[in-house]
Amino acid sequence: MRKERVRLVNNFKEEDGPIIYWMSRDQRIHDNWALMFAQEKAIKRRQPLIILFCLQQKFLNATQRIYNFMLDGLKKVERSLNKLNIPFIILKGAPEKIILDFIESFKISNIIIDFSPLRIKREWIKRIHDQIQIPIFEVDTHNIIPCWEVSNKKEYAAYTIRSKIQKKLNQYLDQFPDVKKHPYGWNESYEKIDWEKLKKYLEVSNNDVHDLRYNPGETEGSSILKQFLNEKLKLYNQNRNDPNLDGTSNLSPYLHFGHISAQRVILEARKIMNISNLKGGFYDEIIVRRELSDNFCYYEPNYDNVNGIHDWAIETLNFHRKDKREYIYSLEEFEKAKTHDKLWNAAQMQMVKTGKMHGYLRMYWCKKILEWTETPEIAMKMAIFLNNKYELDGRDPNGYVGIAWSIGGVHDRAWNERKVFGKIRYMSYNGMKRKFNITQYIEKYSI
């Protein structure tokens, strides 16, 4: 694998002892550069390899449904690892404590982690880093080009990062080697995972509506990918913005939990459709927009509030801060889809019922929250709360950036000025009527 995918977080001497891969963002066995790097290092040093996962009692407003999706996927990870002679252990609690205890108890020699640009993961890593004296390696196995390799600064928009990606893309689209059966076993005894007990450990709200269409795991993600490539890819540009046609890939939950690699998606899609242009279309979304989202969250500490948006956007929103709103809704009214707008309500209910709102409607949904709340700060806070609570692919850089784009014009330009929005791009009910059959959509997802 390319050495640029890995970076050394600290500089301590490597000693003998088992090696751990702290699996977090990328919950899969195959096509996982972090796992491959960890195994390569463990084999070279003739050491056992252990995979850890740290389970939080609650995480960024995620519901029981989202935890179920994740845990059911991890159960499949455990089964696959058992065949590879690699133990899989789930630790409960704060990572900075339980990982430290594990390292000390079992004389761990190295820790490998998968990269995330989000604040919470980076804070965990820093706290662990400050208290241990063993090497920490970070591997970006989520992006095709590692975040720190694409750019060393916050990019202004898609057009500023696209050319940087274009120059490096081919050299990073290398094939994945297979994970091997690990030759060095771990002789320590450890508690077998009780999956039902883990679910009882959680302190999360329950959303008892579950769409069985989305089933977790690598195999399921690969099946969704195959269906998309065979049936939808060639008509993607034509159908993607019509929520009634199901023309999107439906891969976002699998990409979010790392059940499938974006690089694998590109390697397979390339067999059907060449990457001739990164502007517009499927390749723009899964390569440029995804890497741009990670770039924003990595280099902008205020990715989840209005302090992270462009100066022109702050200025125009402040200028219109006291504009009279025709409607004002509470969080409860939004959550229960109790607005005057039937299309907005249907979009909210699609998210609540299925765990996934159509991407084109997410923009409309979010911009209306800006229009129907007292301030941009409240709007962003509510949109993040609802997105994180109900979307299977919430709590993700793509979600934070999508909200920042809708409410704060991030990665966008100034448009014609209007009430409340100022120069932020506007979307209207009548505009949506011209794009697709909204009556059909409302009938499908109305309360």
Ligand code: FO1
Given for the second form:
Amino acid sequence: MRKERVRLVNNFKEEDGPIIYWMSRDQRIHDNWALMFAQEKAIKRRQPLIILFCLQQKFLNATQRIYNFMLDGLKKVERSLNKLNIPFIILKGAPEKIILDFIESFKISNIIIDFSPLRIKREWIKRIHDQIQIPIFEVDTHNIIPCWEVSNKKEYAAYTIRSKIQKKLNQYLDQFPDVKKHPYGWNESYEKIDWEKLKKYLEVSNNDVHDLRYNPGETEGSSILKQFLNEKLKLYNQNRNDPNLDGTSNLSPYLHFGHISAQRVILEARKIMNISNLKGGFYDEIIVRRELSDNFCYYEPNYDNVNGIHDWAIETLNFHRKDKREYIYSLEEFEKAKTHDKLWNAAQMQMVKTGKMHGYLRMYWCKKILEWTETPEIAMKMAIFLNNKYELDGRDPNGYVGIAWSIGGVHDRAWNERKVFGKIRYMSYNGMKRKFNITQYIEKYSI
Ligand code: FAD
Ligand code: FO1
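Next, report the structure of the form predicted in complex with the named molecule; the form predicted on its own has already been given.
Time for the whole complex; same chain goes first.
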């Protein structure tokens, strides 16, 4: 595998002993560079390979049904790993505590982690880094081109990062080797995972009155990919912005939880549709926009608040801070879809009922929160709260950037000035009406 996908986080000498891959963002076995790297190292050193997952009692507002999706996906990971002679262990609690104990109790020689730009993960790694004396290797197995390889700075917009991606894309679209049945067993006894007990360990709100429409796991992710490639890819551009059609891939929950690799998606898609140019269409979204989101969250510490938006945007929002808001809604009114706008309410209910709001409506949904709250700060907080609580693909760099784009014009340009929004791009009910049959959508999702 390409060495640029891996970076050494500290500089301790490698001793002998079992090797762990601390799985977190990329919860899959196949097409997982972090797992590959860990297994290669373990085989070379004739050592057992162990995969750890540190379960948190709560995580960025995720609810019971979102955790159920993730845990059911991990259950499938456990089943497949058992067949590969690779132990899978779930530890509960703060990673810096439980991982340290594990490393010491079992004389672990190396730890491999998967990359995420989010603050929560970087804090975990920082706390681990300060305490352990074994090599920590970080592998970006979420992006096709590793985040640190695409760019060494915060990119201004899609067009600035697109040219950098274009240059390197081909060399990073390499084939994945298969995971091997591991030749070196681990002779320690460890507790079998009690999945029902784990669900009781969580401290999450379970007021989800609706079940999700998506089944978790690698196999499900691959079948959704196959269906998309065979039936929808060619019509993506014309159908993607009509919320009444199921014209998009529905891959986001599987990409978010790492059940499927974006690189696998592209390796398969380009057999059907070559990647002539990246601008516009499916490749732009899944390659450029996704990498741009990781880039923003990685290089912008304030990716989830108003201090992270451009100066022109904060100036214009400040200039219109005192503008009269025609409507003001509380978080509860938003959450219960109790605004005057039936289209907005239907979008909120699609997210609550199915766990996935259509992408075209997410822009409108978020911009209206800016329009109907007292300040941009409150708007951003509410949008992040709702997005992270209900979206199956939430708690993701794509979400933070989608919200920063909608409210703060991140990666967008200035538009003609108007009240409340200033020069932030505006979206209107009538504008949506011209784009698709909103009556049909409202009927489908209203309470
Ligand atoms: P498709 O159109 O089939 O796209 C394929 C993949 O490309 C997606 O799964 C996603 O990984 C990526 N992608 C598509 N659009 C974008 C985009 N605008 N930015 C970054 N990546 C993109 N996406 C999330 O994954 N999680 C979120 O929490 C999230 N919240 C959003 C909030 C707002 C306010 C906005 C405007 C956008 C948000 N998005 C989020 C981006 C986008 O709406 C979703 O990725 C998309 O709707 C997922 O459905 P799909 O997989 O069917 O999309
Ligand atoms: N990752 C973990 O390592 N432990 C968790 O308990 C955990 C919970 C979780 C809940 C919802 C969700 O959307 C993701 C969750 N993740 C969890 C995965 C998360 O994406 C990764 O931890 C990333 O590395 C964070 O940036």
